[in-house]
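There is one chain below, alone, in structure tokens, taken in the form predicted alone.
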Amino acid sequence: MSVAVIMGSKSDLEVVKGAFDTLKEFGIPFVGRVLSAHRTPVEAAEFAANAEKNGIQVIICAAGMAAHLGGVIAAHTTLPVIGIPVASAPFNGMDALFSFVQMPPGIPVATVSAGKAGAKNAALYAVAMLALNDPELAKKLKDFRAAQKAKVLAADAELQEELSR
């Protein structure tokens, strides 16, 4: 397995599904887990400490509220960790965002946008990291970006035609 996607609660599944779908699209093996920094701290730390020997190369963590999951995982591994802030009451994800972006020096957690868009971006960020040492994956990523560009240019051409009528 190359990527681990950890959510602090199964209620985060709807958010992280975009990461699962993106990793599948690129053919990247992954494992999904529910582990909590607060409710299963020993299991979360053990997972992180053993991740590298278990074939994990990048870890994605989705968490809301205090969002300590990314920091706890990063504290127990030197693998890259990407955080996805998840919106929850009462602060609509601002608390999670602030938790992720205020990691202390020496224990980095990269942070992407919140929610479903963030999950897709976290997976794409993991793809980019893995592509550094995988020419076939790098080509898939370049093709993905080219397809995105083509969609936008096609939409622009369509709009220009509609406006010229």
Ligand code: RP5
Contents of the next structure:
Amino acid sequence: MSVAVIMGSKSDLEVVKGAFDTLKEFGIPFVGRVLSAHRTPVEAAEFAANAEKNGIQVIICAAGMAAHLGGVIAAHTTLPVIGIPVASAPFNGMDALFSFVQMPPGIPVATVSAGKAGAKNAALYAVAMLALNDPELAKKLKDFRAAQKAKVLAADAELQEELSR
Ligand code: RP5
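To test you: the structure above is the form predicted alone. What is the structure of the form predicted together with the named molecule?
Below is the entire complex, every chain and molecule, led by the chain shown above.
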């Protein structure tokens, strides 16, 4: 397993599954877990402490509300940790965003966009890290960017065509 994707609750899955999809698209082996910084603190800490020796290279954490998951995981490992803030009522994700992004100096959590965009970007960021030592994966990532660019250029060409009618 090279990537671990942890969510604070199964209720985060709808947001997180985009990360699974993207990791699958790139052929990255991953493990998905529900572990909570507050409800299963011992298990979360143990998972993080053992992650490196279990072959994990990057850990993605998604959580909502007082989202301490990324920070707690990062506190127990030197592996890179990426945080996805999940939106929930009544603060619509601002609470989770601040919890993830305002890590004290010394224990970084690389926070991506909130919600589904963040799940996709967290996986892409993990791919970019793994690609540093994997030329084949680096090529896949460049191909992904090229395909994405082609899609936008095609959409622009289509718009120009519609506007010229
Ligand atoms: C957080 O609290 C979870 O990550 C989730 O986003 C939020 C609510 O959890 P549930 O009450 O849905 O289990 O720890």
